[in-house]
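Listed next as structure tokens is one chain, alone, in the form predicted on its own.
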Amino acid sequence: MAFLIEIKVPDVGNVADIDVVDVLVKPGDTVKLEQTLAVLETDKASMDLPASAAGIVQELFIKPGDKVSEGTLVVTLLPSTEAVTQSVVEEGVSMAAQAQPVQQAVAAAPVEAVSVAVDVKTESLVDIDSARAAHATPAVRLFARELGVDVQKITTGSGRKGRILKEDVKNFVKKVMTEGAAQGGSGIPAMPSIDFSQFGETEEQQLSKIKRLTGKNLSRVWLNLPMVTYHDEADITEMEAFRVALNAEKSKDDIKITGLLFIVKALVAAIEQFPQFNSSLSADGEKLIFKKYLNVGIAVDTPNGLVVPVLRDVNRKGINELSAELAEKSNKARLGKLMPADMQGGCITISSLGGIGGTAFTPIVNAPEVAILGVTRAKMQPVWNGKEFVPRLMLPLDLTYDHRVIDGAEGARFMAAVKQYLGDIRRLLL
């Protein structure tokens, strides 16, 4: 009997619980080498899994609204020779015009093979499926998390032999929400449900998994953290100057540098001055935890949402060498293809508008980051040199900060540090 090849999700670090958005396959297709099996999704990205090797499915382990993690078993194929053998037989073909490159395949994929990995920033369900498997389907614990319901507290359910519906789901969070409004403190009111149809045609659309998350994440930053931001202007006349001079030397086919990445230079060299904005406060909030790596993350605007990789080692790097990092990491958030990797640890965050426009914003911290540099569009002004004004490239900057680590005139004189590389890029070398 030939044995069967096993697909399953590899090793994410240290990630689980993926959501299985949509099956492509079913018992009996005959699937080929990287087509994609199924549709996952996490808090950051939307992925493909691919197939690692050719065959016939004989066997699938998932479904929608699954949840997978690492070494979850995917699907079982049967080896792609006789998959060919079976397709050929069914389908009165020639065998012998597509045995050799099939086999050539198998010849190539492990036995057991992997998928891809992706990334995913959700809390673990382990102890929630343990407790309540029985009384609980997987589509009710779903709708559950995304409620932000532990089915663990819901001690009685209205279905049959006690299962938990999605009913008791929801009286259990009016009845949280009624109590927490009454007794003040963290309980906040809901937002009243209003039937916008009755002024005149609407219409739904489901919030991507990203948005929904994101929102989730803000809102509990929103509330948890005190910030406090600091508007400034950095002169980047001659940091501009020097830019299209240098791309100017490179060939269309260079990639070409950004003013973001002499931003990114320039805040990695004013943390070093101003180690406080590389730290973390722990938990308990007793402890500050410095870092002793600086990474910084982008704010990327996708289809599905805002996503933030992370560029390492930013201060052993060169400007091309960034410029090339940040080219390939924000293609990969834009396809939805981005790692685990990709998007943690960083150090600080920079979120950019000025591509777009403005003149100023308040961007909210990225904790457990301590503060957050927001940059719009450069724009000439007439400055006063001291004898007379003379016309100068402007870049409006906002730094917004944990005033629980950082205090104001901390915060002013970080600001002050980034403006003056900004301004003379050659301190950059000191």
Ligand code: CAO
Second form
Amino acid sequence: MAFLIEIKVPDVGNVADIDVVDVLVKPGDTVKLEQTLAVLETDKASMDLPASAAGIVQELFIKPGDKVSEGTLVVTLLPSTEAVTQSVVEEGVSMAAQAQPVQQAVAAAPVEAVSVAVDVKTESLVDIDSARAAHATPAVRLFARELGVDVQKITTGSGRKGRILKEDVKNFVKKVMTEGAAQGGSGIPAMPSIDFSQFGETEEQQLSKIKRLTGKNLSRVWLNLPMVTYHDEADITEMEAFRVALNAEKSKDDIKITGLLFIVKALVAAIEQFPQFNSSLSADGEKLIFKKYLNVGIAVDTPNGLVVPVLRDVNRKGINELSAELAEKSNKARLGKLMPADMQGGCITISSLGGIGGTAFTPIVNAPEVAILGVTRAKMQPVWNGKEFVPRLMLPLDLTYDHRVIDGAEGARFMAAVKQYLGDIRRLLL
Ligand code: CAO
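Having seen the form predicted on its own, please provide the structure of the form predicted together with the ligand.
Shown next: the complete complex, the earlier chain at its head.
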């Protein structure tokens, strides 16, 4: 009498009416141990039914579309030495060890059938779309889709027989994020890591928090904004004479008036003529947002790095009031006592290196602002007045702007206005 092995749906954890989405064998097929017989799906997961016995399919009891529960007969197998041997050869020693009890059960059974419950494991989930390729289950695919991951890009899965599990999707995302961060914007290759100690003695120093944050922001702006820097010089001979005279009137304890505040006032007057310099692009790049307030950020060099406190409503304040405000904020900046609110709401920034030197530089726009004015050291220069060379104090100015918002001609006109106000500060009263 031929013995038949009955393979039934095992205990799948109190779930009834499980859908049969695919049946992967037909009568006459030789089934190896662990070969997937069918694919079942609940509303939470998809699972394959691997054969825990080898043999030849005698009869199939399920078809796609059926509903099954624990104990439902799936298939009967005719024991076949060839199938078992094949399983042993192909699956290796561990599989052979699993096959053995089945063989023994078949040999010992005096009756027609031996029931073998199918072992269903979560990690044996298969893809119902392509059960034979069996890379990932629908649940894992859905998870991957939610994260925007193409599962085809995950080349190796850590599940049984290389199947892709949720963990693999998570690891893939981590890897891409890490590489992306190292790679930087626009797919630019990461800088190589170099062991400098091979060339001589070195010492590592942690960057300050400000430097790290500023660095990230500057890189982001550098990569996102098409920036142009326009250079010019303003004749500040009279302005400087006036400033020196004003300071001469002050007592030793009064706050000195710095040339920077005249530049702030000239900038503000020019902005009132060219309001696009007091705007920001909307995040989608479709709209310009014009600001009706006028706050100017001043880049301040501190031991911990660069910070930009904001002078508020500069169009409504006089130079004395602004002098006090700049002194207070730059002191607070150097002592590391600025609050976040002190650095928010800027409309345009001035970066002045004039106290140190320089002839020109290219400052980076403090986005979402659209322009920044760089200032370097004023110096006496011979200037041709039509008849002769005369000594004039010339202040180098560098205007960097976001070219998506400001055209080159607008940038040049704006700078001409700034120069005009600095060249004759009486115009600030007009
Ligand atoms: N030309 C010639 N002399 C200048 C000058 C210029 N453009 N700007 C300043 N000076 C002089 C000042 O008159 C002052 O001279 P006295 O000591 O004789 O009075 C001296 O240089 C020092 O000025 P200061 O830099 O301390 O003061 P400030 O008001 O001009 O600037 C501040 C204030 C806070 C902007 C400045 O101290 C600072 O931190 N600058 C660095 C900003 C920076 O790092 N920018 C780079 C950012 S990277 O994009």
